[in-house]
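Next up: just one chain, as structure tokens, the form predicted alone.
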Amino acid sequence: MASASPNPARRAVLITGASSGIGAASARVLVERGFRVWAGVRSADAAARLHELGEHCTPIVLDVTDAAQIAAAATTIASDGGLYGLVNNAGIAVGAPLEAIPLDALREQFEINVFGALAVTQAMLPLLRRTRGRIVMISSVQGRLAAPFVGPYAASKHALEALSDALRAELLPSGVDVAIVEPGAVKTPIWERSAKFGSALGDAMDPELRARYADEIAMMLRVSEKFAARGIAPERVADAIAHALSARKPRTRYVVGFDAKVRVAIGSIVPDRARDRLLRAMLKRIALRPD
């Protein structure tokens, strides 16, 4: 990666979804690196967690779906001094046939990974100005190449990178930076989470659709259970988000994870409707693997 700047002298940034996973990490690796971190939760026990990073990191109730919550932390933060750096991480993963996908899970999907995005993005952004700082989006690698049964996430996906790419445009006169972190499979509880949804929608699914996609959502299931064991480590994607926040000269997208490259490179070169295929053979490939 390019050259980043030195210490960052406890620059302010705030990591929505900081609970687990991703977020957990990046606040862990933010505060080893000079950072002063406010990390959003929804919970009581999430907060107590992450009191063990030390006094350079806050954690801060913050569901990116309550504006009162959005409201309170913009509030807070600046009244503390300000803000330079959000990363906005809150998300969830819903993985169904898009035939069979209640609206209401599609819509909640959006809820929190799209609309949840921009309103802490709106509500920030004054303070963002103010110091010329950053906003780290963490998309997915999904983001850029839907697969077959992840559609609503990798819907929300690519709305994320639209958003991203308009923002950082937008911006380009207040020196506010927008980069773009697209993982590939992480070693989180978000594919725990999916394949729990997954199995319920199965199970509450029309007969005749269950009949149809059976194989799928088992295989699916299967899929979703070995990246929660063998995606790369979340840390991998924190040093990500760290050089995006001090970079001289951040990237506008940043490809975590070897699987990640390789879907890129597919994208970029395999024809629609042959990749449609290999995407397939991909995740049964995957399934069938022994543990």
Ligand SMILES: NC(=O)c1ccc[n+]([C@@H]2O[C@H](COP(=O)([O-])OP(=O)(O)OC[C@H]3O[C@@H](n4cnc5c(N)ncnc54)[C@H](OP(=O)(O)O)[C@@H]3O)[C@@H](O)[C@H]2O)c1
Contents of the next structure:
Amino acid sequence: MASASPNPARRAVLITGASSGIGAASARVLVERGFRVWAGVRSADAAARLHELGEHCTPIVLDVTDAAQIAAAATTIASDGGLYGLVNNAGIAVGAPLEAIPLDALREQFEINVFGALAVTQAMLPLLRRTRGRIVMISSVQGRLAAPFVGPYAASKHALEALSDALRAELLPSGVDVAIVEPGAVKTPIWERSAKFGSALGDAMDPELRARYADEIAMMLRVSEKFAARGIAPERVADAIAHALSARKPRTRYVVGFDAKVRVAIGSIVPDRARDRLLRAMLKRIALRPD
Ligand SMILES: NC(=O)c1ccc[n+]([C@@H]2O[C@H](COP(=O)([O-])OP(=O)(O)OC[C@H]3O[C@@H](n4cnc5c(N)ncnc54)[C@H](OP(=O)(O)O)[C@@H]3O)[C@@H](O)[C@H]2O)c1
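Having gone through the form predicted alone, I am curious about the other one (the form predicted in complex with this ligand); can you provide its structure?
Whole complex next, starting from this chain.
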């Protein structure tokens, strides 16, 4: 993947998981708003698609679970102008009843969404310290309020939020700031990917567990379809990311989307047991909504 010839006045930002969805939209929006973007991808096809963004976007091979690729990316970026911003966006969404989730699937969820984000952060921090730069963590409203049947994903985002809060305080003397972005449902391929995983998991499940959770698994597949169709545009999340990277006083948290705001409010005012019932009822209602 060839290096661009960047304008040195442009601040450089690395976005992980830039092949699709929020990452791809952010690459486009940040180039438009005057940043130089390093777009982390895992395939030559994804890199080729990003070339349409022009000379200010440089695809870079980056699987966040691959220590050698992370180190190589840090070396490349260091030798080509340094780094002002890091957007830890790469992620997968594993949903399943917790009674039935294979622990290896839970480990993979954490490997990408939590350990991957921290590994990239550790590698890029020496560069970010030099510029007193910014780190943006793409969490989710699930990082504030865990819904049933997406426990693995919600747990990974809660962990990411805890790491982000601790990191922000640890980095206070360095001038490097950390912002957390918490979107609700966004229209991206993650829903279809997650539903595919959920169906495969359902098929492989112990028959007794499958029978016990059959209705809930079917409900969650319907909910995924609805969110995939009705989620907000990824550019709305990209706007929040751009604000976190460029505002003089960025927020520590950006809750993006009406559904996310409602869920955060539910999390803070509704007592636990009532909330359990409410969340189940909300999922059922969304699944039954006509197309
Ligand atoms: N969509 C939503 O409703 C929503 C809501 C809240 C938060 N989020 C968060 O937003 C972020 C982006 O998700 P999205 O909705 O834009 O989904 P997406 O379109 O599926 O994008 C996920 C990105 O992560 C990349 N990725 C997956 N595993 C990776 C790995 N090991 N190393 C590097 N990259 C990897 C994917 O690359 P490949 O194409 O190579 O697989 C892809 O570029 C995630 O952290 C997600 O949790 C999404």
